[in-house]
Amino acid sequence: MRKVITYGTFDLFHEGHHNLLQRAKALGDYLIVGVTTDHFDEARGKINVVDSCLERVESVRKSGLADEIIIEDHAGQKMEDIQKYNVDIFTVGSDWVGTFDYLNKFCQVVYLDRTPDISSTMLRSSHFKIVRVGIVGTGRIAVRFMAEEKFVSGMNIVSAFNPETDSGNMFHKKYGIKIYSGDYGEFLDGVDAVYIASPNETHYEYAKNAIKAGKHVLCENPIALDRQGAVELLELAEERGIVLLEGIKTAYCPGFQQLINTARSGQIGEIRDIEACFTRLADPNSRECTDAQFGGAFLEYAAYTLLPVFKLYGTNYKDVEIHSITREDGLDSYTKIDLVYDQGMATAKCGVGVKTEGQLVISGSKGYILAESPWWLTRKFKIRYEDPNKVESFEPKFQGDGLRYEMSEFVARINKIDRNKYLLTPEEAIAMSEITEMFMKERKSRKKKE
């Protein structure tokens, strides 16, 4: 008899479920299901697992086609599991590629291909929605996002569009989803959401046509590169049922809000002076550096940079002044941002070609904060007071890259989980893009008079 084992965390149980679990079956004569307890998918990076262990369990024994059902609760545990039932293949699917590879010398390990189309028809009632999600453009955003996907419970990636066929020919390779290179309307057909992370200059009309045909749009920033836009867009989206989430992943990682929150609580006293750094070395071939008129660094990250200030001193800025180096074409290579309030200062440097420290220093009349590079991921921040031996440390927990804190977010606001509309809200939104439009004028002026 062969024996087949596969692990899940099977929430919101779905046909993308069972056809692997049926897939699973077919590989052998008896089929052991491991199902995941909270807690270990907690600290494997699944951050809005939705059912019960209980409830999960249930929907893989009403399946029909578990011969077995095991828990699984800690890291090595599979290897423990292939030796104890004298297991003969190991399977998972394909989103897992070479994680598992070890295990060969157990077993043989078989990943399996993703279901690329599900829908929500297998769900008990439920008021929880599995969405199915459309990326716009296929780069290296597009790639971290794929990644992400399988630590976010009731979001299903089905399709892509881009119009450059290559592109997107290499992306269906990859992910053997189905590419859309012509027709946007035919692509949002098939969606319930957009993912929009195409060039800056395309997300307003992206975004614009998926909230029109009733898709929730998760967009990269800026939304848009003016202020009017931003408004526009966010204004429609209310209009008309729709999520609109602006994507500064920063704005939704649990370790930002924690040290947004210690901030305001009074313990450095009053805030006086935010400065914020984000630069990286970019890839002089990367449309950061290539693209005179929608790259820079100013467009790469400054809404980063601005995120705290915005969320410690609000938006109502008295003046702003905005400073770059240029190259000879015209694109930024490092900019400061410099912001005077009625309770104090701030500066949001960015930069792709200019490498400094990349920091934020929150500076009070009691004592600072201090987020080291990359303060943007907040995995660690420390409180320094006049005394130097004085220093509180704080380590947030953070997982993956940030992104998937973001899909969550997204998710739970389609689904009517609306407790956390702080993270981002649609007034500090169009103040990045208020600051965006700044920029864009300051930078066609400098064009003109070249």
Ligand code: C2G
Given for the second form:
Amino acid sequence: MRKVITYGTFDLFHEGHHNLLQRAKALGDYLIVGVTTDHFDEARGKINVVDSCLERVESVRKSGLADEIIIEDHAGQKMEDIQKYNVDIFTVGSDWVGTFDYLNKFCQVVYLDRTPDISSTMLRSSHFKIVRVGIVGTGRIAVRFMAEEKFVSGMNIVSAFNPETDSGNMFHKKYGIKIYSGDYGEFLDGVDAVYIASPNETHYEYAKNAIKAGKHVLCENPIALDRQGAVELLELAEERGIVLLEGIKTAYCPGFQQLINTARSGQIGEIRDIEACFTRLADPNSRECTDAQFGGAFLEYAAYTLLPVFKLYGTNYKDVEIHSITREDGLDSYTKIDLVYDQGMATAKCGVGVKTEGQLVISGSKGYILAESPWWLTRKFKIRYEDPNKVESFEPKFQGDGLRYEMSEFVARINKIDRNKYLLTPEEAIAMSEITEMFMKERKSRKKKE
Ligand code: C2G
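Cool, the form predicted alone is there; where's the form predicted in complex with this ligand?
Complete assembly follows, chain above in first position.
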């Protein structure tokens, strides 16, 4: 008797799961299905799971495809089970290709093609849809988005759009998803939501057209290069009951929220100064280092460095000054934004051609918070006081490269789970676009003077 084993979360049970179990069963005579516990999913970084462990076990049972159902609750269990149940074949979907090759020592490992386009759950009772997401742009961050998708339950990337066919074709070859390069409307017809990861200057139009077509939008920052554009997009989305989320991933990371709440708790007293730095010496041929009009340090990192300022002081700054080190073509290799509020001051520093300490320092009347680089992922931070021996350290949970948290919030908001709207408010998004507009005006006036 050939025994087959497979594992999964099986959340919001859908055709993809059903197809996988059907083909897994066909590989042998007896199929064992391991269903993950909530705790194990959390430990392995799978988020946004809606159904409880028992509901997910019941979904698998009702499929009628499992000869035996077990619970997967810890890393390394797969190896134990394969030996314990004398398994001949381990199988899992192709989104995991390579991940489980190490099981080859114990049994045959088979990766089955995942089902490309799923949209509805097979659970009559579930009011959650599987969100079909299309990616606009097929560059570096789109690649990272694809890698994070399998850790976010309730969504499925079904297509991508890029007018540049060679980039799109490479993406198709790598991921096998459908690529559109011509009609944006045709691309929109096949999705429920879009993730916009195209060049900065194209975000506004892509977002506006998607919202008008009734599609939810997760857009890399900046959503717009001026205040009016941001206001217009937010109002349009609000009117149509469409989710519009700006992809500043730090805003959705659990550690960053913990850091902000700690700063607000009064533990460091009154906050009087904030210094946020984010520099990364970019590849000289990269867009951020070559596009004098829409590249440069500010457009790449200002939103991240302004985020803690707006979170802690709000958006009613009294004064703001922007200073840049620019090249002849006007591209800013380093930009400093100085803000003054009634209660304190702040400096946000960004660089693509200048390297500095990438820290976040929140200075207060009783002590200060120090989050070292990469503070924008907020994997750790500490509170220091006058007494050098008194230090409190924090190491919040953080998995993957951070995109899964904004993806999870996006799917939750589409499913009308609105409890986390505070993570990045419309006021904060508008304030960021306001300062972006100032920066773009200064960039233009500098070019005129030359
Ligand atoms: N699957 C699929 N097609 C989809 C979605 C999922 O074939 N459109 C497959 C996955 O590849 C997996 C199984 O269905 O083999 C269950 O998917 P999930 O519930 O998302 O489980 P996953 O997080 O992929 O866990 O340790 C757990 C396993 O490694 C798989």
